[in-house]
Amino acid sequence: MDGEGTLVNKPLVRGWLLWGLGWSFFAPVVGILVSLKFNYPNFLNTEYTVFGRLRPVHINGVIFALYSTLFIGLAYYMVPQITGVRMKWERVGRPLMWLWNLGLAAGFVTLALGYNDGVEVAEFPWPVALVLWLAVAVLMVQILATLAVRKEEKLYVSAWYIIAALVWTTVSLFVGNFILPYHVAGINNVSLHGLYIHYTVGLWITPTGLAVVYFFLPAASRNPLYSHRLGLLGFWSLALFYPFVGIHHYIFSPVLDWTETVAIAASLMLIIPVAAVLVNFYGTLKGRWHTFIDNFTVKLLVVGTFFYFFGSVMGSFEALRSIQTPTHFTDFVIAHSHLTVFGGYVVFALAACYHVWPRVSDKPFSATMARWSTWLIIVGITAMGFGLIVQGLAQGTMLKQGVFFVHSLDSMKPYWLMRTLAGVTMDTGIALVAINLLRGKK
């Protein structure tokens, strides 16, 4: 699949990745600022940067700016190679890039100004949401049109995930941004929101992230995909179970009990796609494990699969009522979200950048710096993930035993300081990836 010479619109991919790498400085730094407020509540406490206004900037920043922008850039690189044709309506790509990124920038400003829709992960005010929604819809049409005229007869696994993710997200962004803030009252709003939250991570980040691994792991290790059948199993089990899991965010709330039970069962079933995907990935490396040593794309993809596995399985068990009793509402959940979104998907996207950026910009990168950044990312996310797990279990069991709330909060403070340090470590790691790629080998 080395058709980037004639098929890929290099300046377009470069543009999108440049924005994505730019956001990779922004969103994590906001995360550090937010985390400092746990230990220093007066830090940066102005009307526009109060915790409640900065937190959605971090979360939407990571999901829609950092991760999604990188992914769209990678999609413009992958789709022509999967299909064997140039992207249909290629010229749409650049205006779309400005629309998407300036829309996001406007979104962060409006969040700071206090325009918050009150729907977690769909906080952007409607004009910004409309821009993002249109961009995803246009991208879906563009990619489907490209697939319609493809030369490769067989549809590669990555394409399945990309198609499905774009359709899912067009639906779910509509639900989150245009239904939840205005319609459907009470516990029905809660149920629908539970679904929406998880559609954002499960039906956007997960499938697009897996598409990236399915494409770049064979490409970078120069080995064919291990098993097409396992690919089918992984894809269809994800498509079948993932849409049902969202209500596990509101277990023990007044929403209907049986919907919670369905969500818990579906959450456990997710172990199937996770296992299928992982076996397929590691099988692909069969006989090519030496590429793990010196190819940074392979190295980071494999690192990412570890956190993906751990975070995903943790998520499945987290849905159980017995595990939720102490852990829900605590940092245990935050551990899960960082392990999967950062440790898994953001790392996948960065790994792909190591493959793509030198090819679209003709700039090689420094291996020394790449080694440093890899270790910083590994140490940072490990410390954060496992620190937060211990922390969540500690506070959860304390509260279960009837400890005074402020006492439990007080004993969390040293952990929060460690969390900030872990965050600084992994953020330095990502920043080094971006700097390394943009600066090139000196």
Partner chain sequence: MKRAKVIALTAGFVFIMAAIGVQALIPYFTRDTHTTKVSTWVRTDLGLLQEVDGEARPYQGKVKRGREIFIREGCWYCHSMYVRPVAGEDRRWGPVSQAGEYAYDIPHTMSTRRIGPDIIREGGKYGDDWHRAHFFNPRLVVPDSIMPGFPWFYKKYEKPAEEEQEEAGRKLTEGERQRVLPVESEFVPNEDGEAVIAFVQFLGMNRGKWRNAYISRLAGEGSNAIADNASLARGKKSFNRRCAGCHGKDGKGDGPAARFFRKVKPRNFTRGVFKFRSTPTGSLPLDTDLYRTITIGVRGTAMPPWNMLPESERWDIIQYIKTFSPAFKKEKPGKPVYVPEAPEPTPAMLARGKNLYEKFQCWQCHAKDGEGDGPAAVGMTDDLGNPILPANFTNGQWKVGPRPGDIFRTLMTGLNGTPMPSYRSFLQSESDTWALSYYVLSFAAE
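What's the form predicted on its own like, now that we've got the form predicted in complex with its partner chain?
Shown next is a single chain and nothing more.
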């Protein structure tokens, strides 16, 4: 994997990352506004900023604007080096960038105006969803066409994850945005909805995030990947087990009991790909741990892998009926989603930006500011994860003792305040990463 100077379209990568870093200010701030409404329900009490409108802006903002925009920029950096050829139809990349980002901006405006299709993580009205789906479909065709004319005989493991994520997500987005809201009713809608939400996390965010780790960890630590076979074991076990996970949350529903048992078993089996990634990760750093000290790509990848491991294992065991029964309607579940998505995958993408941005912009960054931002991210996500887990277990215990749900909320106020403060800390760290990269070393 070389030829960065001749193969990579630097202005294109820079444009995508610029948009992604811009979204890193927007989506987390909306999350702070949402969290404030738990303690101060009348805060920003307008029809455009009620909880029900801001929450989907935050969720879609993190998944599609912040994380996915950064990943697409990184894909334009990775794919040419994996294949040994420039991207096929390079000129498509820039109009695609505007299509994707203006589509997202239009989507957030429509959500604030109250237009919502009612499917979680597919709330955008269908014209906006069509724009975003077309962007993903075109990107898939562009990358597959590039891979078809590659000079590298063997496909690196990152390419496996990128191909699968794009194919899976092109299908999943179509089902979630154009079939679920209009053509499926009743319990079948509920079941497919559970699958769709999990496919967005497990068949888009997860494989693209792991593609980033498998590419940038060897590149930043200057050590070859520990085991290509272990990488493929992780890939195929993810592909085998994740499609069955989607309905493991529905233990209090009329969904068939045996299908939930299959989903729970598949959730536990996901420990295999997680363990494969972890062993490969630490094997790759063998003899190169000193790079952790002053290389912020390696540093953030190590931090992100810790939260990825903790959040993923938590998610697997959270699926068990014995654990889900007391925690299902609590913020225990929210702890899992923040630890994996924010603590893991968003941090992976930011780590890669430390490697890529100076190379495509010729701007070095400040090590001092990078150290501050890293500590703020670590402290913020740790406090948020720990606080939400304790909050979830405390509320779950009260519910098991017969306390009415509405009465259990009185005890949650200190935890909600802690979540807001943790979110401010974490989001400040993320914003500092963006500021540091964009302004360069002074």
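Residue numbers count along the first chain shown, from 1. Each form is matched to the other, and the largest set of C-alpha atoms that superpose within 1.5 Å is called the rigid core. Please read all numbers here as calculations on a predicted model, not as lab measurements.
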(Q) Once you overlay the rigid core, does the Cα of His407 travel 2 Å or further between the two forms? (A) yes
